[in-house]
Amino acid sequence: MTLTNIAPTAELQALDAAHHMHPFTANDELAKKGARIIVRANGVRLTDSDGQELIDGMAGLWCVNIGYGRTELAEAAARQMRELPYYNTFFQTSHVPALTLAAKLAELAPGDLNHVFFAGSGSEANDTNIRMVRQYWALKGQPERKTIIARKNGYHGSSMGSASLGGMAAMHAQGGLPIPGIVHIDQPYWYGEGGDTTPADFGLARARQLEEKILELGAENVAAFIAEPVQGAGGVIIPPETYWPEIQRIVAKYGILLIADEVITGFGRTGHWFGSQGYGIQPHIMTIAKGLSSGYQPIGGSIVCDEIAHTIGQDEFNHGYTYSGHPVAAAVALENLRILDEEGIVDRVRTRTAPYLAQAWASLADHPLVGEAVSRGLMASLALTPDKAARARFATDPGTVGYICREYCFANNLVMRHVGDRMIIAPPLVITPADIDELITRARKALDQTLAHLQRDGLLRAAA
């Protein structure tokens, strides 16, 4: 079957709504809207089959690092589909894109994470990374050691063993999660949840409920604990500059395996190669996917350092999946991280990109709805109040206002989700200041419409 863009909006809409069910999504009240049917794209932009263009503000789901339409993806996948289109990895047999991806991101990964296990996604990554921590201490003589901590509003994937390593409520009030030997503590997150503590105190704050959490369960019966270096689909929660130095120390002191999850911080997002670089963490395992390719095919991993590696390899690792380092997906992301490596994306992201978006990002502080406009790389976050000074909630029910917010972004023509009411982007690493400046034009008439809204309908309140 050929697939052309050529039936009206409508009657799109109205397959999709036949068939289609949507990831994170009430499916009902979608078909009675209808979803907008996107065609093409190319760099940061979105074409839907109306003929209208969209800044793409989210890379996707935080994945099109390198932009849309670069032919040199498609020109890999198309040549390995036709030299080796697929083949496993299981049965004592290995092949060349999945050898040489390894080793390349070997070649990235900082320390001794030299090996890699590789999945189709994050959330299956998450999954390994569950059943090898606990394996791994299994052969060192210590099967008690099971239980792994993690974060509340943490996001790890929507699998059952992914999603019970993330913390977030909706999610775990769904299909029975979490799974045992997960336990949460708080996140690190200051303009929410830091009252009158200054940033350094909150930060040492709740880097010190994990050494708490430790001895509360005994040390002889955790595992690991895992955090993204930067909280993502939490709303973009920078934690404070003394959160992670002291999360290291404790993971130190008790012999802790420490997981990043690099899945959205990986690959050039924050302005090295991975989060965990410019936060100098010292991770045992890190989770990747979304960058890895671009979101041009699917596949995530796992890397894993040099103890952990030579210990799962003493047996039988029981574990894999049917498209582990599946060729076409591992060329692709080759020739993706070549794209990234020799156009100086990464050290662009760093030097000039975030900086001039943190300037520009910042200038949003000033609306009456902003109590917060922070980034990091190329990641950012507003966070909306009727109460600059009191870092106030809504009183209407959370996310009201940041739906509210998203749907004047989508209206014109920018792609800015909300998470609660904190308003996120993650262009993708190829935006140029001129398209920077365009999306904050963009989010500033929508953030114009928004408070105009709340005015009209009596929303902008505090709540009590």
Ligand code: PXG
Given for the second form:
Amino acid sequence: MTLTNIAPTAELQALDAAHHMHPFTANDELAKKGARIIVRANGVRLTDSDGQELIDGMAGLWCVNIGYGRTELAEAAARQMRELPYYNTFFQTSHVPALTLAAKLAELAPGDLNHVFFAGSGSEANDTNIRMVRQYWALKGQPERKTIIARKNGYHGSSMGSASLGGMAAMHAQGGLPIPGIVHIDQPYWYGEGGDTTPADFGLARARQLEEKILELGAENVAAFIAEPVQGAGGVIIPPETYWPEIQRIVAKYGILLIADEVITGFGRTGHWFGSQGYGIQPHIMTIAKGLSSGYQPIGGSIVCDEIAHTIGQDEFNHGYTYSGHPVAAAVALENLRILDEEGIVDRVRTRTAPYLAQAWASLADHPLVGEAVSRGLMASLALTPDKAARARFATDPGTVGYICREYCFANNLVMRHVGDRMIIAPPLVITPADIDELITRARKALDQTLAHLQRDGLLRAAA
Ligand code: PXG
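Next, report the structure of the form predicted in complex with this ligand; the form predicted alone has already been given.
Full assembly next; the chain just shown is listed first.
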């Protein structure tokens, strides 16, 4: 069997249903309806096994930053596979792709984030971070500084450690999470949780929960605070402008390490190389993955500041993955960074594409179902509501309406995700204004169809 589509769709779907367990999916239900089989892609468009072309509003899973079909990355992989397909960096050896990529990342990252510990994914990198910050404090003679503060509705991965850092209630409900020593504060989600306060006041209040939590635990017990500059999987939750400066003040006051999870916000997504730069965040560690290789190869890592790297370096750090700094993945990441850089893609997002998307996206706010339409860089979200003025939730279970809308998007050949009753996009960074116009047209059509569906089924009701 080859890897390309040679069989009719129904046959592929039957094989998939019989043998393939999908992540974050009720597999029995999917088996009945059949997965959509994606066979190839180019630029911002996917093609399925029936020859339908979709606009990929999610850049795969927030990762295909340079778009599909860049043969330079395929060639970089092939070259590296011929020369050195694998070697490790454990036992006093190194190799050119890993060391070159580490040096390039040190150049791109702000401040004294000059050292890289590689992983195969964002989840693995965040597991590294848990162990690294605890080991850092142990070496500093403060081994009791173990607790990591994170946020509800944050997403940091799916392994035991990283899912514990995440604040997804549905994930914690399965498999005995969170692991000990991780606690969560509320998210800075003004639209959903801000009530009558102004966004500015709400941002400060939510940041000050960090200070309250530190005082409750005792600063001498707290290792670090981890957060995404903009929450991605949580629904593209853009914090009020007051939030990050206050967080920065608090971590400095109590000497807490700050981990910025840049897995989604890194590599141009927000119009900067890293989301932290747009908010003036100065992290001690940044988690990276996804856009690092534009998803062409699995690779992640932690970019670490001088102080932590030199402290960790005093002793053997008993941690690492077979594929840490995998040469093929590193070679592909380097080629991806070259393209992002030399083609000016990050600058173009900041100066042209993001402002264009912001305006086009905001035009959806006049739709009767849309309570807010917000964006930052090339990540954007809509809050669906039965009552705009009240920022009301639907009477149906959270996510029911979002799912209906997503199904209409999919039927209209647009990949737009739902998170609860928020609709989200994060397209490839190479999307053009004409593509954005088409995306908006399809999104509006799906919203119209959703509204008609809700009216027909009597679902356009607010929760009491
Ligand atoms: N941090 C952040 C901020 C992420 O978004 C991870 C870490 C974990 O990365 P890996 O490579 O281990 O998956 C992520 C991943 C979704 C969705 O439904 C988002 C992610 C992964 C899977 C699904 O939006 N983000």
